[in-house]
Structures are given as structure tokens and as C-alpha cells.
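Just one chain follows, in the form predicted on its own, and it is written as C-alpha cells.
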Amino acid sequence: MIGYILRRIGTSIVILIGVSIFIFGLLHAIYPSPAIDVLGSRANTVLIQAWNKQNGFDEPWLEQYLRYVGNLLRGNLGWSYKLNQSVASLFGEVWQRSAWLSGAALVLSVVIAVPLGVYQAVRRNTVGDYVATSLAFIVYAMPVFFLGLILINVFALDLHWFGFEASQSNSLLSIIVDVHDMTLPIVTLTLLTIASYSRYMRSSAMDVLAQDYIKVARAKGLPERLVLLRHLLRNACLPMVTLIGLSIPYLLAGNLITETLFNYRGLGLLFYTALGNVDYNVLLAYTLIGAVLTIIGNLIADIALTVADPRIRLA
């Protein structure tokens, strides 16, 4: 198991290192140098040529890229010239803000979607399996800025149980504690994840029950809730563990659409300021963070599988 589990991260780090190259590549291609950027008004030729060399974006592209990695090693992810302030402080600031909105969604989705796949696995082809099917298709379907504008509607200037804007305190506590302007931002997010995660539970139960030792154990008498619980959720659940470790950078992108309609001062909002100020680094380093999630999901996801089923050690 030691040996499987140091294989893959052995093969999460050369990915790693293959998406380092990628995004300072594009970097190094779309903005090769922030000099009109700091020069403003005064930038001409000469001037640039001088910053660059005083800089060091003159150098030979290995030795900035090694420049870059060093940087990034260091917590270094850039300097927004737009902003006038390190990336890794701005997104410092509001990183929490953007792991309680999708932790909470993740969760959530989780805990309605598995029982929720599981009861239409066993109730197939019943009335019950049509609407959950019929709603996860539609939810599925929507955009998510289409979904937030309905429940906006609805549940804030309609029925006016919730409000149409995000918290906006600076305290970590007082955003989970705020039911009230938290719960429409949540529930977007959560609907869109349970959409996807009850068709593949609902698929992965099915498979589950059409299995040997599940006819064994009804054949033997044992109740319909063991048989669920003891025989059925572990087995089924396996491939739910990859689709988690995956869902994390969706949920990132997730954020993107959801903190921007809902103003919530988060990654995903930051990321659609620096989209229109044209801040080439905030917008890298959130794409690297994003690939770098991706990676570590991955990872989380193969650990998980091979403890919940050891048999994958020997594929």
C-alpha cells in the first residue's frame, strides 16, 4: 500500500511540475513583461528595456522559469501590478471565505445526494425515481447564474426570506453563522453538485445491487437495512470518492459565478474583478490554483480508494 500510495505521488509531482511549465509558458507568452504596466504613462523603449534588465525579465526564458518556481515554493505567486499588492496577500484575504462556501455545498450535496442515489437505485422506475431523475436533468441543465437569478427572485424579492447578497463582514464567524444572507449562495452551489453526484450514485447502486453477494444476503434473510448499509453504501460509494476529489476545482470554478452573482468577496469574485482589470497574474495564479486542487483531489481520491478497497494496490 506504502509503495502504491508513494507511486502516486510521485506521479502527482511530475504533473505538477509538467503545469508549472504550462502556466509560465502562457504567462511568459501573453505578458512577457509588467513594464508599461508599472511605467504607466511614462513607458517607452528605452525605459522598458531598463526595467526589464533591472527586473530580470531580460534573462534567458530556463532561467526565469526556474526564477518562478522558486518564487512559487516560497508562497510567492506574483505581484498584482493593478492592485498594487502581492497575490498570495489578496488571496490571502479571502481564501477562507471561498472554502466555508464550497466545504459547505460539498458537504451538503454529500449527505442528500448518496441516500438520495441510493433510494432511487432501490426504488427504480417507480415515481419517485422519474421526479428525482426529471429535477437532477433540469438543475443539471441550468446554468448557474440562471439557477441564482431564480432563487433570487423567489426566495429574496419575492417571499423575502433570504437576502439577494452574500454577507459581507470580514469575520469568518459571523459569514457561517449568517444564515440569512448564506443560505441562497449555499443552496446554489449545493443544487448544481447534487445534480451530478445523485446520477452517479444512483448508476453505482444499481450496479451494486445487481451483484452476486446482494442476492446472498437477501437470500440468507438478513433485513433490507443491513443489506443497504452493511453490503450496498460501502461498495457503491467507491466511485463517489473519485468524483469528490475531482468536484474540489469544480466547485472552485463554481465559486467564480456564484460569488460574483451573489458579491460575495471570495477567490472566485477576485478572480472576476482581475478578469476586467487585465491582471495577468491574479488570474494565472487562481488558474494554478485550480490545477494544483485538480492534482491534490486526484491524489486524495486514489488514498481513499485504496484504503476503502485494497485490491486497487494491485492494479
Given for the second form:
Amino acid sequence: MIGYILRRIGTSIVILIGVSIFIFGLLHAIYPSPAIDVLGSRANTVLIQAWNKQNGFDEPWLEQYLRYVGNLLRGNLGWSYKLNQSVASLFGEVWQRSAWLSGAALVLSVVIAVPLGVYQAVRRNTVGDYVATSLAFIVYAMPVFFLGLILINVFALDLHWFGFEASQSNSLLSIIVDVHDMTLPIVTLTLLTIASYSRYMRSSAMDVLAQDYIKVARAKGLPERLVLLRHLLRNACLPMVTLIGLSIPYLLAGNLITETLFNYRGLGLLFYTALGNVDYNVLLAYTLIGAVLTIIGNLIADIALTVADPRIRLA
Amino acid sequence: MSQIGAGSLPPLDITRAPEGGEIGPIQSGWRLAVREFAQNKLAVLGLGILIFFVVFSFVGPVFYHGNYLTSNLIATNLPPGAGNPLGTSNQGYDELALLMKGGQAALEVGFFSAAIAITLGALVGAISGLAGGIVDAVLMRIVDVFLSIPFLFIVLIVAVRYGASVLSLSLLIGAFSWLVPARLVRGEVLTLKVRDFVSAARVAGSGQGRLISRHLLPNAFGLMIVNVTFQVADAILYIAALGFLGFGLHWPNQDWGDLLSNGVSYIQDGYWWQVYPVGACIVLVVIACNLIGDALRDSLDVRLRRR
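Form predicted together with its partner chain structure, per the form predicted on its own context:
The complete assembly is shown below, putting the previous chain first.
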């Protein structure tokens, strides 16, 4: 067990190094130096070369990478030449908003998708199952922004129930209590996640329903409610642990588009603005953070699975 | 005990079982799969939708000449009516012509990138599964590395710099979506390579390349074709997202995402024709691909076959 966890952490570190080399190399190949952005488009080559030399952008690729990683380990994410602010402080201002949006959506989707999947599996091939499956199938095929647009059109512009723009407040507390403006972004991201989670949950619950221990539990006279709660739910949730870990890149992508659509000043919108004005260090840092979150998410999911599932006992 | 088996096994059909030296009618696995597919109504519906959109996008412009190139400021934001069956955009372009133009881009990118992804994935997966050992370990770690990268972010970053044409976007999306097919093909090759027919081919003197191209990949073909349909659906969603965020194709090429992001600005004015038709197009094509994929998976998976 301990050996497995240590080995798993070791693999994660190897992957992390690979990911950082790849992302840094790719961005470096695309945008070799931010000199033009700093000096202006009319800077001549002599000036650019001098600036590159002064800021270390003329060094070999590997040296720049090692310096960047060294800075990262000391908590320095680089400098945004466009916004003239350190990337760490930029992220520090907005990360809580993204965490609230994504966290609320993730928790809501798990809370809704798990019972929904179990319900569909138990009552499979009934009207309820067909309706839920079809809805999930349609939402699953829908681009995030189109889903958000429909919600805005119906619930904000026609019915006036909610705001069409996310909360613009600076304090996290007032964002959390601002149900009027935060409902639509959270619901958009939640619906999208439920659509994929409930599909997996349904098939996972159906697999478990066919197991012998469910038959045993029923045969010994356990009430159906307890069969579902104690035997089905726990076992059917195991694949969900892996699924949540694997779905982090999709959550981040959904978060990016939702924040852009609802003009919610979080990490996603920051990344979007950085794309527009080619803010190299912001792009690099956020992509790396996304990769780190994915790797950590997968690591935690794997370890949680070995702890939760006694059948998995790897040496 | 007999009750457990009764539900899952069909009764033995004695009349059709070949006797003695006779051989029953030969039916290839593919023909069985096609029949199974044709019996699935949803799959046929999906195929119908997809064919409709291919015809709509590629043959449609031959018969319908709408204006999608010159802005016409007298005819902006017209509701659907005579001359413009689906209304006009904020620059006076004909929405129906734009839909066709966008459909071409979406379908082309979808199929090209899926083809790239499956080719790359099948090669890496087959080599990795067949070679084993250190090659396998290195290739699979590379797959792990790519899977940990937030895909959309990297595609956006590269698209800002290089994305402009159907080809470059296809290459870009294909280059980041070969990972799942690689893993699937590797798994399939791992189970296939210990089978007798592969050993027989090896004994007969097949080299690694011939083993992969003549024996392993054809047998993993069903798996690959199922994956292609899902890849097409994903790629269409990705290019729509790129277009919506404003980093997709460059004018005069347009895709459905561009149209949607144009329409968003006018949704408050009630110009529904700029948003809902194009949204419906995206959703329908993606649903069609997913339906076909699900049905293909069911019809190629012998265990799930009803008979």
C-alpha cells in the first residue's frame, strides 16, 4: 500500500517534469521573447537584443527553463509585461472567484448526478430513465456557451429571474450571497458536468446491480432502501472518484468559457484576456497550474480509490 | 440454476446449426455488424442527420447562392423572410449561406482531425503494445504527459499564433487528441498479440511492421472506427469553442462558433435567428456522431449483440 502510493507519487513527479518541459518548450517556441511587447513595436533590433541579453532571453532554452522552474519553486510565477504586475499577484486577486464557481458547480453536479444515475439504473427503461438519458445526451452534445446562452435568454432576458452577468463584486463573501447573479454561471457549469457524470454513474450502477452481492443482500431480506444505500451506492461511486480526477481538464475548459460568457473576473477570464494581448507569462503560468491541478487530481483519485476499495490491494 | 442462464442465452436453434460436412451460410462479422447497426433506429437517425449536414454544407451552396462575402449595410439584422430564409447577420450576410459555409469548416475539421488522431493513436498504440518493455513504458508516459495538459488552453495558445485555416486547426486538434485512441489500441493489441493467429503469422515469418499492418490493426479496426465518431464530435465542439472565443478560422472562412459569438451581441434585441439555428446545427451534428458511435460500439461488440 505505502509502496504503491510512493510509486504513484514518483510517476506523478516524472509526468509533472515532462509536462513542464513540454509546455515551456512549446510556448518558448511560439513566443521566444516578450521584448517587442515591452519595448513597443517600433523598437529596433539593437534595442531588442540588448533587452533580451539584459533579461536572459538570449540564453539557451534549457537554462531559461531551469531558471523559470527555480523561480516557480520559490513562488515567483513571472511578470506580466502587459499588465505590469507580477503574475502571482494577478492570480492572487482572482483565484478565489474561480474556485467558488468551479467548486460549487463540481459539488452540485456530484450531489445531483450520483442519485440521478442510481435512480436511472434502478428504474432503467422507464419513462423517467428515458427522459433523463435523452436530456443528458443533448446537454452532453451542447457547447458550453450555447447552453449558457439559452439559459441567459430564458431566465435573464425573458423571465428576469436572474442576472445575465456574473457578480462583479471584489469580495468573495458578497459573490457567494449574490444568488441573483451567480445562479446562471454555476448552473451552466453544473448542467454540463452532470450530463457526463450521470451517464457514467448510470452504467456503473447498472454494473453493480448485476453483482452477486446485491442478489445476496436482497435474498437475505434486506429492505430495498438499504440495499441501494449500503451496497449499491457505495460501490457504484468508486468509478466516480476516478472520473472526477480525470475530468479536471474539462472542468478548467468549461470554467474558462463560462467565465468569458458571463464576464466573471476569474482565472479563466484572465487567461482569455491574456490570449488576446499575448501575455506570455500569464498563459504559461495558468497552463502549468492547470496541468499541476490535473496531475494532483489524478493522484488523489488513485490513492483515494485504493483506500476506499479493499479489492484493490497493490503491492 | 437454470433460471440464471435462461434470461441471457437464446434457445439453441437446431434447424440452422450446420450438420456433418455442411457449412452454414457464411456471414462475415462486418455484415452482421451492419445488420445490427441498421436495426438500431437511433443509429439510422444519427446517420441520416450526418448525411443531411454533409449534403447541406457541401452540395447546398451549389443550389443556394446567399451572400456571405460582401457586407450589406441596408440589410443588417433582417428577420427571416423573402430572400433570406434565415434572416441576415449584423453585417447583412445571409444566415443560411453562413450556416453552409460554417458547416463545411466544422465537418472538415472534424473529419481531418479525427483521421490524424486515429492514425497517430493507432501507430503509437500498436508499437507500444507490441514492443512492450522500455518502449512501451516511455510511450505511455508520453501519453500520460499529454493527458495531463489542459488541452483547450494549449490549443488556444497555439491557435492564436498559427490557427487560421482548416488544415492548421485540424493538425492542431488532431495532435492533441490521439491519446485516448493510443491507449485503446494498445490495450487491444496487448490482448491480440498473445492469440494463436498472431503467433502463427510470426512463425510464418511476418516482421513487426507486417504484424501491425496486416494482423493487429485490422482486428482493432472496430475499436478505432467507434473512437473516430467520438473524435469527430469532440473536434466539432472544440472548433466551435475556438470560434466562439474569437481564435478560430480567419475571415472569409467562418465556422459555427464565429456565427454564435456574433449573434450573442444581439441576443438582447431578440434576433433569435442569429443564435438558435446555428446552435441547433452544432448540437444536431454532435448528437448524430455520438448516436452513430454508441450504435457502432454496440453492434461491433459481440458480447452486447442480442442474438
